[in-house]
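A single chain, nothing else alongside it, follows as structure tokens in the form predicted alone.
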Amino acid sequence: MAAEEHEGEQERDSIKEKARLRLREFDVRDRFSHLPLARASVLLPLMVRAGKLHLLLTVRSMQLRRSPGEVCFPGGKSDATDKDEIDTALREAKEEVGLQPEKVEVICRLVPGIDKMNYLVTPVVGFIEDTFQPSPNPDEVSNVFVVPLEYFIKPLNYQTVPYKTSSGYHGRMHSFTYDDPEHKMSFRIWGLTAHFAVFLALVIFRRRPTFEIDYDLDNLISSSESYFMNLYASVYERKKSNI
């Protein structure tokens, strides 16, 4: 039994190390922090279960005014007391699901996104233990579940939703339906949450997904940054025209 446990530990460490090396190549640090948009952060909590990477997600409480019942990552708006985007993500994860900051091995910050309220949202990637037992804050979170990361490049149930911003920017929105065997429930993962999950899977697995994406996989770093800057330019132009 001890030998089996040791083998399992070695496999887990190897999976984590491969992911760490890939993720660090894509670490944007604070390169986009200067952009003049209100800021928010989300934590993308990775864990290894049964020899595979999994991602923890939450379901927003139905009591919330904004996007009630939607699937998202732990996270929220930046606070005046937060040192940086990492601080924001860790603080929010603690408030929402009881994840202690010292229990997160932060790996990197990935290219940000812009949400429908025009917040600059930074995804912070970190490893957590697979033994983590969430204690959701019922005012903010109604459910917590995990999805194999591979699902975001090889889904069983996927749709693409084309969209156009008010400034005329065209994009593609991913929408996944995941049947969770643990909760015996289906969860719809879409919008910015799906966007971050797909990008994370592309970075780690280096594999072409079974659906169309807006990136050049041979130049993933530069194409993801160009995609973001085009989106930012469209939002910033619209903000300026409204002043």
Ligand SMILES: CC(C)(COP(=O)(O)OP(=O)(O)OC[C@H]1O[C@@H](n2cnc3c(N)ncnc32)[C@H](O)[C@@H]1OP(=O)(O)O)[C@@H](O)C(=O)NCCC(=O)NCCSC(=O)CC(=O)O
The other form holds:
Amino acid sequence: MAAEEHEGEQERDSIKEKARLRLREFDVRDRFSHLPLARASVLLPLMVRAGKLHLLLTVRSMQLRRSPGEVCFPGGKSDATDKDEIDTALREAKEEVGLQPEKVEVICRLVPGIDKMNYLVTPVVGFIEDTFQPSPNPDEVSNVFVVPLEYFIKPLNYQTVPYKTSSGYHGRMHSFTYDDPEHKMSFRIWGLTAHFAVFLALVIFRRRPTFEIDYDLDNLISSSESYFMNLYASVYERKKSNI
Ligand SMILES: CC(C)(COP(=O)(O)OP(=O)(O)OC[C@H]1O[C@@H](n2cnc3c(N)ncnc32)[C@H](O)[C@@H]1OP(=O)(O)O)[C@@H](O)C(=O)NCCC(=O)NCCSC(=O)CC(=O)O
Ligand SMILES: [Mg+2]
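Other form of same protein, the form predicted together with this ligand, not the form predicted alone:
First the chain shown before, then all remaining chains and molecules of the complex.
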């Protein structure tokens, strides 16, 4: 093996090892699995390219009823046959982009989010091979692209949108526009997907982003969990009053 190649491999291994250690500290395992909401999972697929961590994202097909044309992670609703949130994420990633489950090194589950249909959405983080070639299922996915993870703390094109959910919860929504040199296209990453990407970047880099966030960086675990619990409480109160 050539010397530079060996160096490249070592560098990649050390980037991955650092990320693994940080991510494991934030693993929530099944701590939120008992909550009485419908469930979905997404896979946050990480890979190392040119010495940097990258995140793989998809563009939803225009035919889909829910969120057509929006950028999201591979993922979907839980199926009765899924053992847990990890199973759901891996099954959906296989269906949508042809990623073989055995080619994913699952690292952890992060604090969930809640989507506009009140699904509890669990992000599952895993490493995939840097050489992975997606085969998107055209019924569900119209495009696949990768973004350097750092973009989600140091973006070139960023907007923040204040919002209020139907349950009355006030928050901040991130919106990134990423000019992808590979596709020569711009992608807009916002909402729940951007929320997960930012959190992942904060966990791994522990650096202050160039925009404002709703977490205390010095207490990221507890502040991300209280952010979620506030959101959950507002959804739950509303669900109860609708019964
Ligand atoms: C929550 C989710 C993980 C749930 O996943 P999916 O919606 O992909 O669910 P899924 O994969 O199980 O199925 C998608 C739909 O496709 C249908 N479907 C499945 N196979 C199909 C096929 N072969 N042909 C046509 N349709 C098919 C399913 O029946 C389902 O329809 P049906 O649904 O009709 O049963 C995702 O929706 C998500 O990531 N949402 C956030 C996206 C986002 O960030 N958008 C930007 C901002 S908006 C935002 O942030 C607010 C928010 O979304 O909350
Ligand atoms: Mg899906």
